[in-house]
Every structure is written in C-alpha cells, then in structure tokens.
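A lone chain, given as structure tokens: the form predicted on its own.
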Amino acid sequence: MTTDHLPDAPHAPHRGRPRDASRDRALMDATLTELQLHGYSGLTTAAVARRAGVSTATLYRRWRSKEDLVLGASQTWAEELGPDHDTGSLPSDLAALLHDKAAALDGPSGRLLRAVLGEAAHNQALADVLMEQFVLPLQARVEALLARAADRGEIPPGQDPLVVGEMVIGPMVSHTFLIPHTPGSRPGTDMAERLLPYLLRALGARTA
C-alpha cells in the first residue's frame, strides 16, 4: 500500500500556497488511526487535527467534511494487490493473488476496510469507493488469471469472474475480520494457504 499520491477533498479550491504534502499525510494517517479506535460514528473531524497535529482549520481546507476526510482516507489507503503476473500455472497464479489479498487485509487498507464496511451499507458515496479501490481491481486480476488458465487448457473456458472474485474475497474477509486470532497472528496468509486447493477443485483444474 502506499501513500504516495493522496487525493484531494472532492471540488476544494486550491488557492494560497502550496499545500503541505506531510500535512496531508499526517491527517490519512491520523484518519485511520481514529477509525480502528472509534469506527465511523465515532470519528471527529477535531480529533483527527489533534492526532495529526494540526489545526481544524487546517484540515478543512483539504477536506469539507467528516465524509469527505473519510473518503479521502479511503482513497489513500485503497487496496494494493500488486500487477498482475503470468507466473505459467493456473496454482502459481491464484497463489499470488491469495497472497497479495492476504497482505492486503493484514495491512491498512485491511484496517481501513474492517473500520468503513457497516457505514457503507447505508452512505452511497462511500459505497462506491470500496467498489472502485477494493472489489474492481482484484475483479480484474481473476478475469486475468482465469483467461490464461483457459488458454492453457488448465480449466474448462466459460468460467464466470465475478463468482470466483467473490469466491476469493468472502473467505478471506469474513476468516480476517469476523474470526478471533491470536494477537499477531497473519489470518489472511493462512486462509490463502487453505483457500488454494477448494478453489482449484471449483474451478475444475486439472492436474498433470
């Protein structure tokens, strides 16, 4: 995941001088931190100054609202699952991507996703976010994978990438945010390990 590029408040104006790249690094990171402890209705636009270390006068001229600071946060700690990488197999392939999501929900973006899914259910906005910088991406990657594997003949053609994307993100979510761990244990890798071969078997792969 990375914070290089973070987004601006949606239609703010940029006048005056430039703005404070650490600033605005200083409040995502503020923003997530006040989510895992207080979840979206307990979030405040003046505690996230405080944490960040900056005024609210401060943050208001990056980011109109408490949703818009939270969007903005959801940009910036949007899921990074990595290119795409034609590894030769169909078992390599989904192995990476399992990984790659796995490292994914142990992350922040994990983090910010576990804080943000029930206000979801009910703000369209933010809604459309998550669709765009966590469901969409790995959509793609699996579209990907499943049409080498087809061409390679390793799995019948035909294969629906929508249903196998959700076969991958429902596991992985719900064993990750709704199973308890040990502290410090990496759930995410372990379900990516166990996934593998009932996804294979789904998928009708055939063996050599």
Contents of the next structure:
Protein chains: 2
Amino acid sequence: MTTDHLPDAPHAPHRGRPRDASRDRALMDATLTELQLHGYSGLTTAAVARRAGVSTATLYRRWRSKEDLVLGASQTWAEELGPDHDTGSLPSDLAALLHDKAAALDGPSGRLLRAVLGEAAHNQALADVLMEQFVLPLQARVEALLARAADRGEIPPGQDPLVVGEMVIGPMVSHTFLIPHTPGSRPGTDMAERLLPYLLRALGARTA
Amino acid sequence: MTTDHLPDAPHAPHRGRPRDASRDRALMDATLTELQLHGYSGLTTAAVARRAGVSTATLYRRWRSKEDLVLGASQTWAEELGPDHDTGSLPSDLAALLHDKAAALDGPSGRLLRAVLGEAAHNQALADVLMEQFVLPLQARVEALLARAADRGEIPPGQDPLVVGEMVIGPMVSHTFLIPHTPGSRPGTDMAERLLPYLLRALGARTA
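Can you swap the form predicted on its own for the form predicted in complex with another copy of the chain?
Now the full complex is given, and it begins with the chain already shown.
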C-alpha cells in the first residue's frame, strides 16, 4: 500500500489568484451529483462545470481531466470514520462503530463509493483512495475495539480482525448497494441496528 | 420487483440467418473482458466486436447499444446459485451456500457485478437483473436453510433472514471488491472459510 499513484495536484499550491473555497466546494458537490445521476461513465466535465456555475476553463485550471476531478471528489467525500474512542463496553463500542459507518454509507460517502467502485477495479489511484479512506480506518477501529473487549474479558482473545471488519462493513455495503431503497430511507442505519445482536453473538460476547 | 424494464430483444426470435451460438458466446466473453479492463465507462462496442472477431455491424444486429450489450452480459454472467439442497445439518448447509457464492464471486459473476454495480444505481434494467440473479436466489436459499435448521432444533427460531443473508454475502463482497488481491487468488473462498464459524455462533447454533 503506497500513495505513489496519488496525484498531488488537488493539494498543490495554486498559482495566480488564491483559490476560491466555495467554488471548489461547488465543484465537488456538482461532481457527486453528476456521479449519482449518470455514473462515472455518464459524467462530463462540461455538465459538472454547468451545475457548479463555473466555466469549463475554470474547472480545467483546477482539475486536469474527468479522472482527476472524480479522484478529487473521492478524496473529498470518502468520509473519515472519526477517531476511535473507548465507550466502556463492547456493545456500546460496536454500536458506535456501526452507527458511524452507517451514517457515512447513507450519505455522500456511500453514494460516492458505489459510483466509483467499478472504476477503481482498473484505476490504481482511485483504489488507493478507497483503501486509505474506507478500508484502513475501519480495520484500525475494529482492531482497537477487539483488543479492549478481550482485555475487559468480554470476548475470548484471538479473534480474526479481518473477518470481524468485513462482518461490520460488508452487510451494510451489500444491503445499501444491491437492494432498491425508497428515497430518504437509511438502509445502512437500519442494517446496523439489526446487525448488532448477531455480531455480539458471533464474537462470543458474554453480554450477547 | 417486476421485469417490465427488461428488454426482450436478447431473447427474441432472430430474423434471417439462425443465430450463431459460438459467436454469441465470443461476444459475451469479450464484453466481460472489456468491462474488466476498462470498466463500463471505457467499454466500446467497437473494442468488443474486435476482441470477439466480428464486425460492428454483426454486433449491432444482435445488440442495439452498449447498454444493451452490457445488460446481455449481465444476464449471461450473473451466475445462478444453483438449487438449494438439504445436506442434513446447518454447518454443512451453510458451508455449501458460502462455497457456491464464493465460487461465483471469485469468477466471472463477481467481476461482472463489480463492473456494473455503480451503473445499476441509475439503470433500472440493470438493477433488475442484479436483483433477480444475485439477491433473490441468495435470500431464498438463506430462508430455506434457516427453516430447516430451526426444524432440526439446531438454532433458535425467529432469525432475521434479511440480516443473515447480508451476513453471508456482504463480507465476501466487501472483501473481494474493496481490498487489492494478487491475480489468481480467491478472496471470496478465503473469506467464506474464515466466516463460517462466526456465522454459526451468530445464529446461536448448538454446534458452534
């Protein structure tokens, strides 16, 4: 896992006029909306510029290509999970993690992930962003949570953190992406709540 | 869930010369390969025709558009899970289901699913194919397996079949799609084996 492929352009100092933060945000908003409406294949830089209310020349000063624009949107929208914190027990640690991840999946982060997942299969820079912003933060929180629960004597030691991590994120991802949902529903959050007792039993939790 | 959006063209009687099955298969092979290499966005009907060794005119006689071609490939490659059968116990029923699903995900079916998942977010016909070929067969097998296990007294009754279904498929999907894997590895199968004991405990199985 390296970041060699990540272009540094989005974060590089901008020559000339100082960057307009609200215009950048409008471009990132517009990119996410176009991705949702038309997918990666149907997104055009012209439509993004139009939706953001800027000229395509302005867009191209900041983003060199459609690929670069979507990479920037991925870095913007793939939400960090937030720091791990000890809530005092496995059930509440796990509920907090599920809730954080579900909220991300039910929002822009989830829509972005779904739109770019196929593209990341053959785009290393995009795959690196997904790894760093979706996979590694979740794995780190799962490992910390399991270590605390084993220390407290709540679960047997020697759990498989990779499997537990996939059991946390996988059902929410497949439920959100593969099943049709009514607009405004929160499939990740719904799944998180129904999943918690199953996960506690899977871990052999004393409290389950 | 209706099939109103499914175009009937791929299965409609062909006028003129009888259809050449080996040429059809070559076109479906070529579509999957192009999807894997370039994604939905990078796939062109010209490249598919070239790879399959047919003219674009021949391709267009059978498939009216790129969208139609990818829909046909989805119907071809989204593997049926195979019939449910009673192996005599929950652990072996569940192992058989995990193995069947992992084998599909590690093969063409998984590559197809990853390539079209984002596109299905805004393409109803594609979403319908995924629902009918990925989601519903899995749910049916999970429901049958849970009912048998409860009848045998292996697990408590009243399980949530939707959650159990997502716990079967979700971890394999997220592990296969979000983590980089070396060519030739079988991430779905690897996850299926490590997942089984966790699932048995999650269900409160006496045998766990």
